[in-house]
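Just the one chain here, laid out as structure tokens, in the form predicted on its own.
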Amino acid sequence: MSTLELRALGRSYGTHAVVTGFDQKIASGEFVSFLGPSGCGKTTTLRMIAGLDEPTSGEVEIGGRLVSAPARGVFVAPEERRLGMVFQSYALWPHMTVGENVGYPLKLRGVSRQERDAAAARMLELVHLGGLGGRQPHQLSGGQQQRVALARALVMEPEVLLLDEPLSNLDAQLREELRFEIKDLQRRLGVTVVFVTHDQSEAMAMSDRIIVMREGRIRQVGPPAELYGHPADLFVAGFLGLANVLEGVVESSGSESCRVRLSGLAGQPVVDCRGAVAAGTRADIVIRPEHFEVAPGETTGLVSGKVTRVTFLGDRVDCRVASGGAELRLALAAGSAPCLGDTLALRARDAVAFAQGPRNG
């Protein structure tokens, strides 16, 4: 395992900048996810780390060794960076057995047949595929093929493991199963991992830290709970988890909080928010679905609305509530589900306020 440092990393195609000013240091043994919508630059950044794409600016350093720095004429070939990489498409050789696929990187390094067969068998045991080394890739399920790709990436004991949306081709149940297997494997081996995904639930379940990207730039970095509970801006709040985004006018403001009168809701209720937004200005308010509470028998200062949809989701109920001109989304415990057409009084907690700005900023 090793550290990974990216300094002012950038990639442009002509006048179009795909990644700009990417600065980040990833500690040895850390699991970090690049998270963002399609086209945000996360895969391009991963490819620059791997050496599959050459940056136009900045530097990449792996384990204290500079492997890419265009301004200094440095570019180390991908096969010399001691990295493992798992792709979305598995990328297994169909003419090789499972064991031969896993051992192939060692073959390229001149390791004897006996040694690489033993190493491949150990790695297959580690990914719960012991005894399947003699099969062909087409004889395995999608989840098993992805485990083979993971074993192949780890067999050389890489300094850093790169994962490029490796679970996106799998069904929901298998994705959940493999995300925990990958995390457990990473902890046991202590390998440094960079994981690219657009799935916020994967990023939150697996990561020590998440780097949220948009339009080639870092928007926020931190542990999952910190990003979810304390988003830096409206984009992060809306991208990382579900959010009700409302508008209002700030009536009073303190050093770390403010009181906002919500616009567009029945009765224009006032809510207490985290975030110091100047009094008299307009603000965007983020309230998570689980942060609405039903307050029966109360009306003063609360949000009121009529239930327009109730969807049972097993452990919880997803409710839609119309209030004024807005539709609110609530996540309630399954045992306390309201009925369609009920009028609810709602109390909002942990609301977050952001000074209103351009929606695409």
Contents of the next structure:
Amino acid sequence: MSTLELRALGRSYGTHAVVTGFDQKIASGEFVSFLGPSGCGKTTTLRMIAGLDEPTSGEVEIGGRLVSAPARGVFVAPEERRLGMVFQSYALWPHMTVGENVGYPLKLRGVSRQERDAAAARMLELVHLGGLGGRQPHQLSGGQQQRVALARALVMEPEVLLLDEPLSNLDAQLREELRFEIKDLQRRLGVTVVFVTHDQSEAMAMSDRIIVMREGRIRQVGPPAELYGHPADLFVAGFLGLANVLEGVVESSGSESCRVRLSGLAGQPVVDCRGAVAAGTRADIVIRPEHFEVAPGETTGLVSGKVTRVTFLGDRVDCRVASGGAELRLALAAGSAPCLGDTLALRARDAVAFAQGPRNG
Amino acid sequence: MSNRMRHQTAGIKPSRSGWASPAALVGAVAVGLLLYFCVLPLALLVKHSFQGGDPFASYRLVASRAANWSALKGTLTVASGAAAIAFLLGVPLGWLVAATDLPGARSWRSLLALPYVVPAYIGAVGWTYLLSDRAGWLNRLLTEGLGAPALPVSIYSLEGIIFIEGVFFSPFVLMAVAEAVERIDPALEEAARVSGAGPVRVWLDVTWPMVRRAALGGALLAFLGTCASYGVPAVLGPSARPPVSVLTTRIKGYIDLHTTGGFRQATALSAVLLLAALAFPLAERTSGSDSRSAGSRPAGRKPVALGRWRTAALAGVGAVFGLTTFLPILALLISSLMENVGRGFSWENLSLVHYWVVLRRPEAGLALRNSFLLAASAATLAVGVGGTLALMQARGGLRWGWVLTPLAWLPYAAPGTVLAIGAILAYTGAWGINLYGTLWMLLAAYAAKYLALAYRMAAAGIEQVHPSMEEAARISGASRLRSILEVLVPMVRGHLVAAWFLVFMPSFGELTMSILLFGPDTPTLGTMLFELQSYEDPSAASVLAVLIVAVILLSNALVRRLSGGRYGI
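Can you now output the form predicted together with the partner chain? The one shown was the form predicted on its own.
Following is the full complex, with the preceding chain placed first.
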């Protein structure tokens, strides 16, 4: 386990920049996710850490050792970086048994066959595949193949474990199971993990910190709860969790908060928002579905709307409410489900305001 | 992919990127061999044809001879006729074996495609036993046996040459059509049926429009292949009345003059013939043969029920196979086993004496050894170089990687005669290297000619391996070369073995280039067969023909066995 430091890392193809100014320090034993839509540069960044792609600017340092620095003429080949990596396709070699796959990194380091087999068996045990070392990869299920790939990546105790969307080819239930398994394994081994995903729930469930990326740049870095509660911008707010994005005019402004009158909604919708936006300007307002509550009996400061869709989800109810020209999404407690066609008066418990700049959402 | 291609070129010094290393050296050698053996001969040929004070002097000279014009006319006539026959045979047969419930469709497909691996000139030799003027067995059967009035059907004729070329190039159309049919989504035809079209209507409105391109591409390949063909017109043309002359035999005639002037005219004619190579990429693409090696066949296609036509179709397919392929090969086998061809068929006349006589000749042993050695070396060289080039193209991240494909295809597209003339120019004295009369000369020509087949097969294999397979090995601690040798190569082994045989088979019986390049010490089976056939001993020639066919069929069977039926015919 090691620290990982990326300094002003950049990758461009000709004039097209894929990653720009990526600056981040990752502590030893930390689990960090790169989260973003496809094409945001997260995989390219991971591949630059691995040495499978070469940066065009900036530096990569693994465990205090400079491994990529184009300006200084430094490039350490991937095989010399002591990393473990799990690929999206698992990349298990079909001409080797499961045990040989797991033992291969040790073979390359001149470990004797006997020790290799013992280590491979131990690793397979660790990922709950004890005794399957003699099988061919294609004889295993997708989830088992994924675990083999994990065992192979961990067998030589890598400095950093890189995971490139390792769960995206699995079905939903298995994905959730493996999330916790990977997390558990990481805690036990104390390995530093960089995890690339476009799935925000995966990132939130597993990470110590999430790095949200968009168009090659870091948009926000922080623990999952912080990103969810205090998104830095509209993009982050929309990418992590569900969000109703509304518009309004700021009526008054404090140092940390403001009061906004929402436009385009029916009723008297005035909400108190976190975030200081200058009075008199227009603002974008984010309200999470679970932050709406039904407020019977009150009249001011409320959004009124008509229920257009009710979906029962077990623990809660997903409601769509039409108000003015807009459609709001609500997550209500299962017991308080309204009926289709009901008219509701809604209050927002929490909202975040962002000054409207040049549009970036 | 394009990102990956550009990736290595952003001004990174190879010494740091892990590309110096043994891997880069291997790549540089492969590109060097490609340029020296595939590009240089043809480039020199074109240059040479324009040499002298008046750059067009050779062309003017060539154009002033009526014989050259008639050779050009001969080539175009034979090639058009052969393409038409290949089309007319290949389209119905290809559809029957691929789309219908014809009994034994899979086996028929292999049998009908046999001429693809058997050299056409061997078929021509076989036919001389069947349809030569008076002595041909079929002719005698018709006149003596059935009492027909004298029917001078002679294989020694323009029609005979066209017939054999057409038959031997028909697999190009057959395979193109069969594969195009298999690529059709059955739902398209089913939708037409549901919409109210009968089976014939469906074929005309849905099936045919989707295979037409491939069929025409296959016919164009047959046309180009016939233009480049030397063996059949050389065996049959001179004895035809009037003699049939084509460009390839004409070029050989100029070379046989052994004069500087003759050689210059040969280069000019060759440069003209080389124009055929320009149409080759188009033919390859439209026939779909560039995707042929993929080897995957969509399952779940319900065969068209032939119903009461089934027996008739079976009889037709059997008759075509019997008449075009089986009979001439059988004729070769029988004639090689007859002690005296003039004595006719009888048990007493059956003997292995010709095998004994031929194989005891030291020249035959030499030819056999040369052919084996050359075919095996050419196959190994082509797989090594072709595999490396395919790897560089797919994984090298080279900005100029795309040129490798057309360069590797160049010698395959060029007629063998033309490539051989180029080889003479390139390797007899240029840069102090003189390979004339050595096996190296033949090896260079064979390997260059068939490099493309190995290249394509290797590329198809590599395409099926995701780059993350090697990347996983790199991360595990393997060097670039080691990740290739220990991960990629084992994963494409089947393709490489198939590629080896794909080069071995045509090289083993090669005639067109060998006849121009062999020397007194370097006869091959092909050149020896040709000389025996033309000058002294047809029985001995059929012994060699049987040997060549046997080795080729055995190799083909081996490929099919090793690849589980995916490759080979």
